[in-house]
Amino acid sequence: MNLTIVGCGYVGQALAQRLQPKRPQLNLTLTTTRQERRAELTALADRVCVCDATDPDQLRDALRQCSSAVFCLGPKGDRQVDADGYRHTFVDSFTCLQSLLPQLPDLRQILYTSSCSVYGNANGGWVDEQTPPDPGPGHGAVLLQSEQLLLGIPDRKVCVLRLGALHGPGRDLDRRLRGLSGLERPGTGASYSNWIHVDDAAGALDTALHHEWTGVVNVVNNEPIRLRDLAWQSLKRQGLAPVHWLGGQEPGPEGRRIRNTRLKQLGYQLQHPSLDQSGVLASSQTP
């Protein structure tokens, strides 16, 4: 297999890395937008090019002779927060991939991470792959007309990998809640997040190459957790006081709880299934 993983941030790094005992029958061209980051790269791949995805000379050159390609996009500096941003990041980046489609004759596979934010607001319900996205304005509009313009090619085998919020090495929860002990909030904290480690959203990812998965899949755990039951947790585990939640109407939306039911019947068996009581996902396998 000839592939080419277009943007190495936090995800495509470790599919590059799970990647690398596959080595001597794959060759794997990897890109960034920083020219910092090559030295990084090289040790595990075969070629690293220095690639903005929305400059069809650059996209050309990391896709030729590929024949299969996945996208882990993300937005630089401020446009984590910017929906215009995110717009250029991807809308730009795939309305580029599609014109030059004639001439990456063997590209045949397109694999591309999206967001679970696609699915907006459910009010704490259940939602699959059935379910009409609804995001609302914003990013996750952005990010569903992204998935849009890729479903839309025809002759490719294309799968849309639908995140849940990542955690992993360098992205501890811990560390990242440790900020509300003892916070006064409003309503109950009864908002629902869905979480994947970056272990299994790498894991799924080499296993949607390997057996040639199209459409979309949700790659989220098995455990959607409310707010205030993830940040008690994470408290207690540090010896920090709970956070003090003042009751009345939540300040925001109730989020959804997402099922993971086609992710199983594809066959990928979660490393991580659930949050476990260490501040880690639980290493056992999917039920």
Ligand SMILES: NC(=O)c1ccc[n+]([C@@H]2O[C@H](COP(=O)([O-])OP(=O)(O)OC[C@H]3O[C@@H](n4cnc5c(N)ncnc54)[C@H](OP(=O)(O)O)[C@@H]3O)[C@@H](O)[C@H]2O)c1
Second form
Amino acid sequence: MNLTIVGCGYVGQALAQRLQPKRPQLNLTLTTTRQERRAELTALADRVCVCDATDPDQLRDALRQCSSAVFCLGPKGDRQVDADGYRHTFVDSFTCLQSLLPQLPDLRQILYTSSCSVYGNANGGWVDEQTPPDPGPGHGAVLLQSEQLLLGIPDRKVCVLRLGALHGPGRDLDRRLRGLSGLERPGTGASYSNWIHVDDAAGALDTALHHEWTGVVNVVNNEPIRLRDLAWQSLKRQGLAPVHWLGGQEPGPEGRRIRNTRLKQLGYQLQHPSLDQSGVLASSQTP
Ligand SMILES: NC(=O)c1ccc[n+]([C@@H]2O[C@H](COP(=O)([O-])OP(=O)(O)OC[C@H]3O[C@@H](n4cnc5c(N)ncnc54)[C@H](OP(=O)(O)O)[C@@H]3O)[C@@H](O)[C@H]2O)c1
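Got the form predicted on its own; could you also share the form predicted in complex with the ligand?
Following is the full complex, with the preceding chain placed first.
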């Protein structure tokens, strides 16, 4: 297989690491938009391209002769990016890809790491791949438009993997939740979040490549968790004071619980089925 991973950040690089034992049978190309990252990526790949996926010449070069491409793009920079920034990163890149397809006859398989945010709010209800996405305006709408651009491509195997929020080395939850210790917060912390360990994001992508998955697949662990449970478990584990929920009206929507039934039906076995079992959180107990 000739594979190009476009965007080698947290997920793309984890996938590249995971694929190392498959080389040299696997011919691997990695991309970065930053010249200074070439050295870091060179050890992992047969070829490293400096490529902004919105640039047709650079994207064509990165994808030349490849049979499979995985797009793990994310907006650049540390600051929160607005919907226009998202549109530039995703929609412009996939519009560029579409325009190049006649010149890329060898490219049979296209994978994209989208986000469960396309489902929008379901008032705490369960959603699966059959649930019509309803992201509302803004970032989620851009991601949905990006998915539609790819899923509308004829004659290639396209798979959209909707990832939950990522955690893992370098993005550990305890550090992120520490700041909530002892704070007063409105509501009861009822909103749900859905998580996936970066190893499982990479594992699902690897399996999707190998078994040529198509369509949409939710990539989340087994246990959506309410913010109050997440915070309580993490702060307890760290020996820190809990959040004091003030009650009253919730400050935001209750969110949704994402089903991963299709992921399992496709044969993927989660390495980290819940936050507990990944060792991130202490044993579960709702206050
Ligand atoms: N992070 C999450 O919790 C989360 C949750 C749900 C879904 N996802 C999905 O997973 C994707 C990947 O997440 P991540 O955490 O791995 O992102 P990340 O660490 O920010 O990495 C994104 C990569 O995209 C590259 N990139 C940005 N703009 C580009 C462009 N125009 N052309 C080519 N490459 C470009 C960057 O390249 P260089 O910096 O090397 O130049 C960076 O390496 C997200 O964008 C999202 O769709 C993420």
